[in-house]
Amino acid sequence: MHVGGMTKRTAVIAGAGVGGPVLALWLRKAGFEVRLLEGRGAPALVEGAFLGVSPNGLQALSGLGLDRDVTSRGHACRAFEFQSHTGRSLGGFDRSGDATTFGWSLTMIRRGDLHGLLGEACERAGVAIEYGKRLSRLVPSPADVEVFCEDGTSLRADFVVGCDGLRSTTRALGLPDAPPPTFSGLLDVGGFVRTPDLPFEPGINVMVFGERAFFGAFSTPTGETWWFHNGSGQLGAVENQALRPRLLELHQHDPAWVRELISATPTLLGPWGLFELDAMPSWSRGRVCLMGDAAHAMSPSAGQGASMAFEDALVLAQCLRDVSDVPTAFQSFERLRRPRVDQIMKAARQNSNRKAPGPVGRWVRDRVLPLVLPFAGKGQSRAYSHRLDFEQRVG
């Protein structure tokens, strides 16, 4: 496409979940023609449970004005509290000053609400999300990439970016020798419920290191409690109808309010396995690149998965704007991002390893954790303080 006598570069983005729409908006801002393809047939407005968007993630969205959308639909977290399976406090983090220190608080938001607001932002910017467009084949050349979809359509673009998550079709097609994600051994279950008289206030993330599994809960100011369970297990080992009894069994010796939440929840979400993808030798090949979970899926234990995708989107758009050769731009993106991603992934793995130890490990953890929590809180603050500037040029 020619604009004002100059060629306007075209991008295909595969995946309109979390990172894809943000990348599309940054690329539009940088002057690219964007096609945003989504394999689902419709918006995922009721999909998944909830997540946290950290201050660094909100800062990465602020240049698009999306930080206001997220904070208006989500709820600020003002503290973390950690408990043993007996209900004994193991310590916590006070995050009530984050909005002053970093400009934003960690914001808890339903995944469906996040998908909805990102879709609305794309619509306002004139970026159409094309649903039912699952990739079937990529044919790269030195000059461009031909993209084929399962519905029989095809198109050409200067480059393709896979924002299609853990089980990325783009990764399978464009980097077929990439290692597969690794199962962490943990299964996740979640839910939304209204239950009165809980022993913690709204706005606090309460984390229970249970006797046999990990449990987290967050109550909103509107009276709803969002919760998740992490426990050891095998994929497909628990039938859906047996899920609630199994959860109640795993938490039978944990604080009573945990079982009350599980029992009162109308619909259980899950189970789904928690996977990691950190052994990628490269995030790109030629004119095909990966970002977000497609490139570096991590455990949710660091609370940074979505925020890493938002940071990726900004930096990748910068590199494509400032580096005319596409493969070199992708290499610059990885060079700039991999050290930070590796650091956050290491923290996520350390957090996951504490969740389901045996009896001896639990005894040690419950005595060591109060000593290490202050250092973990400082590490969380360092992650929150990361800042990006879209106007800065990439060398």
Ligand SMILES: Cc1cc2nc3c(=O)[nH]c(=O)nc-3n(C[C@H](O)[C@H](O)[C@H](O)COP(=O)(O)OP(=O)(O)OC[C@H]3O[C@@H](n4cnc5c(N)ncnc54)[C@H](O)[C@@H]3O)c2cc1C
Second form
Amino acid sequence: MHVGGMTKRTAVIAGAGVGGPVLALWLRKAGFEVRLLEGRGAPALVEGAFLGVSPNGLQALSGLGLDRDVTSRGHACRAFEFQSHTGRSLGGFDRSGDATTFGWSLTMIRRGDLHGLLGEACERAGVAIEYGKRLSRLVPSPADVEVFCEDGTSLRADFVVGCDGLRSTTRALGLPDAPPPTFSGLLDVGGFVRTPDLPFEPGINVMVFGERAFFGAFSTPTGETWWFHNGSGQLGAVENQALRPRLLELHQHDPAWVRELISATPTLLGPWGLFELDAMPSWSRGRVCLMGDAAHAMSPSAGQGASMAFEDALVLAQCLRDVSDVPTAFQSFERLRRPRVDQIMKAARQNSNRKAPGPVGRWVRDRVLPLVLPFAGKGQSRAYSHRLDFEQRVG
Ligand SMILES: Cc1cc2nc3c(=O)[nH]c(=O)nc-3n(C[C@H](O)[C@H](O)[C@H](O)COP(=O)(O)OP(=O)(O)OC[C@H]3O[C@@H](n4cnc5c(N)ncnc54)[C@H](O)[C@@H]3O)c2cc1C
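Write the structure block of the form predicted together with the named molecule for the protein whose form predicted alone appears above.
Time for the whole complex; same chain goes first.
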């Protein structure tokens, strides 16, 4: 059955997670007819834990007015503090001036709330998210692409963009030579909890390089604490019911508040394996292109994955608006985005490698970190200062 007919300048976007809705909104603004397909049957409003949208990501959203939605539903981060497993301060970054310097602060937001506000923005703009439409087959031709969904529906479009995340089907079908994602060796667990008397104030990302695992916590002004744990582990080896004792054991020699948070959390979220994608030979082939995690999934340690998807969406829509030949527009997109994405990926990998070293590595890390942290803070500021302008034409 056909779910749509072909018109000129028609885009199919596979995936309405973080980047897909934003791309749909930009493409609509640029005059494209957009079909936004989402494999899930319904909006994911309570899924996952939380993430940080950085000033550069908010700047990339600002032309759509979405920066305000994110900042009003999220909470500004005004500092990062790093501690060793003994609770000794290893240093930190003061981010209280970011709103003045960059226009926005790093904003921590629940993933479900981010999905919710993106869905509402699509609704306001008249972009329907078609739930239950999981892309499963692509038949590209020089003139267009035929897209098939698991439910048997099909449609044709001038091009397809895979915003379908880490395990992208668009990637597997459209760029079959692409390397599969590699497991970083780290598992992520998260939680939301209300506990009084924490030894830090709201608005600060407190990061503990624990004895055996890494722990991050952020308290909101509304009295909740959002936390995550990153530790070595094997995929599928930890059942959810065994999770709490395992986390308590891994953090047994870390500051007591870490274990208090884990113990008090009603529902543990995860574990999720942390993966990244090795550099792809290319992000597009013919009329099929990838962006966001589908093209360059990175360790969450740089806190930039979602923001990279927002930047991608703006630049990809610019290229498709200004370069009439679709494959050439995709190549322009990659040429414009690769250097920045590669740089951020490198930083993310370095951060990730510091999270679960052995005893010797830990000893070195705790001594070296205070020396390198000021440079890391400057690197973070460089990443935050990136600016994009949708009105600017690309060649
Ligand atoms: C634990 C963790 C913490 C993170 N923390 C941060 C952070 O602090 N800051 C940050 O910027 N980033 C963070 N990230 C990374 C960030 O979540 C991702 O980079 C971001 O979600 C990528 O957006 P995306 O649109 O490319 O993919 P996703 O958001 O993963 O969306 C993909 C969508 O595609 C859909 N889909 C999949 N297959 C199909 C198909 N075949 N057909 C149709 N739809 C399909 C999925 O259902 C999903 O809705 C974190 C990631 C993890 C795992």
